[in-house]
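As a starting point, one isolated chain is supplied in structure tokens, in the form predicted on its own.
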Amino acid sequence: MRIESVELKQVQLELTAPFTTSFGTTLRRPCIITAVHAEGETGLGECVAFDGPWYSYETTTTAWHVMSDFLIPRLLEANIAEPEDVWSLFAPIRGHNMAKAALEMACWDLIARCRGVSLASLLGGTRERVPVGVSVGIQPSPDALVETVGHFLDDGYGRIKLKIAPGADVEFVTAVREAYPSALVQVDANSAYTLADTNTLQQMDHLDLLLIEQPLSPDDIVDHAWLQRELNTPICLDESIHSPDDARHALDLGSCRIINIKPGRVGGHNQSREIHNLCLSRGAPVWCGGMLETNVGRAHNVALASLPGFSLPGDISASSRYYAQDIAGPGFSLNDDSTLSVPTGPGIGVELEHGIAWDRSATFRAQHHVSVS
């Protein structure tokens, strides 16, 4: 298959409510959509980079640059037989997994559409529904957090993830556990702690948490191994896992017992499947994380989470969770068993809405022809 053209489209979306984590509050989400065209079909992907280097060194600016100047030219010059070929094609460019994933995942969608199969089936998915939960940002007080969690439980979410940070941790999580003793609850620190905070993290061991996500620095696996030995609660690594090798090293060292697979973080579906297969062979649970995606990224995540090793609920909430008006449809609704249905039509099962006022766009064709608007 020869890719005929690639489009990049960027827009800012307003969140329905502020989303606060240990590294700041998000009010607006920049979104880059990739569209890859060949054989009369279009595959869609989404870049999950933010506008600042808080979660990752990648930003929307760096991703646009790397895709435009390095990745897309290689894509337009290649002959792609299988979707796995795209990751190998991008291998000479170091890092920039979010930029790579945006194009690689669009190619998976494109090839699935060309073959008339769903992305989930092309990836090897086995589920018709995937279990999901909701991520709750840091709230002003324990009482406010309890109230917010109650609303999401009333909405039907069966698993709650609480963002935590120093000063908004033990008391807040304890309040939720006391209010909802049977709820499935996990916490996410986004690297807000050090080993000096071990005692604080140990104080949450008695709260019956599913896991503590990424307590220490974003590239660490050594200190996490020490910390895991001091905790009864499983550590889950997120930011520390950029590749299958990172996952293998973390499991070998005992740095975690669970891994959060975000395809945008690890470079796309090929890398995600390798991490999934490794963890499945080791008996280590995985789940699919979220990055405030639109329905494009959400559809990719749902398809990935249909693989058999995704045994814990993912951060793939219903479409209405973050945006009042999404840029793609149809949307995803929460089923009464806290699941999302896996699309069965060709590709990811969603299309871009008409009439979107993109902030900027560019079209790339073979022989480096570019049109910008």
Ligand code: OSB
The other form holds:
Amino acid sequence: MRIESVELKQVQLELTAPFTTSFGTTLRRPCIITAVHAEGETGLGECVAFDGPWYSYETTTTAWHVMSDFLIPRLLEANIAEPEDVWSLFAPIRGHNMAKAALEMACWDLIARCRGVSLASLLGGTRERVPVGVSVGIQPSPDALVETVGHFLDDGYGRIKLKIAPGADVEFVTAVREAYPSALVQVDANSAYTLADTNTLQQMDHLDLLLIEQPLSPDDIVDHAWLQRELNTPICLDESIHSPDDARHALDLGSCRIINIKPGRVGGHNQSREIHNLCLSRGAPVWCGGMLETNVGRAHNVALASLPGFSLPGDISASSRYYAQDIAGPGFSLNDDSTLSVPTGPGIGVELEHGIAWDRSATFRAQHHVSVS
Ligand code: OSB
Ligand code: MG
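Give me the form predicted together with 2-succinylbenzoate now, not the form predicted on its own.
Full complex below, order starting with the chain above.
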């Protein structure tokens, strides 16, 4: 298959509520949507980079640059037989996994649509519904957190993730545990701690948590191995895992027992599936993380999470949790059993809305493609 053209479009969306993590508060999110065209079909992807380098070094500006100047030219020159070819095509370019994933995932959607199958089935998914939870930002006080968590439990979320940071940790999580003794709770530090905080993190061991996500530095797997030996609660790595090799090293070293797979962070579906397969063969559970995606990114995450090794609930909440006005639909709603249904139509099963006022857009055309009107 020859890709005929690629479009990049960017828009800023307002979250329904501010989202606070150890690296700051997000109110608005710039979203880059990718559209790849061939054989009369369009595949959609989403770039999960934020406006600044807080979660990783990538930003919307670096992603736009790397896609425009390096990745799209390669894509427009290639002949793609299988979706797996796209990752190989991008492999000579170092890093920039979010930029790569935005295009690689659009190609998976495109190929699924051309073959008339759902993305979930093209990836090898086995579930019709995927279990999900909700990621709750840092709140001003333990009481406020208990109240916010109560609303999400009322909404039907069967698993709660609490963002933590020094000063908003043991006391906050203890309040939630006391208010909701049987709730499934996990925490995410987004790299806010060091080994000097081992004592604080050990206090979490008494709170019956599913896991502690990314307590230490974003690229570390050595100190995490030391910390895991001091904790009973499983460590789950997010920021530290960029590739299947990182996942293998972390499991070999004992740096974590669980891995959060975000396709944007690891370069797309091919690499996500490799990490999934490795973890499945090692008996390590994985779950699908989230990056406050629009319905485009969410549809990709839902399809990925339908693979058999995704045995823990993902950070893939209902569409209403994120944006009042999404750019794509249909949206996802929470089923009674705290799951989202996996779309069965061709590709990701989601289309862009008409009439979106994009802040910027660009179209790239292949030299080989001659338009006939
Ligand atoms: O660390 O998992 C994270 C959002 C932005 C950046 C990093 C993270 C998150 C979340 C939100 O936890 C998950 C979601 O999309 O619901
Ligand atoms: Mg995380």
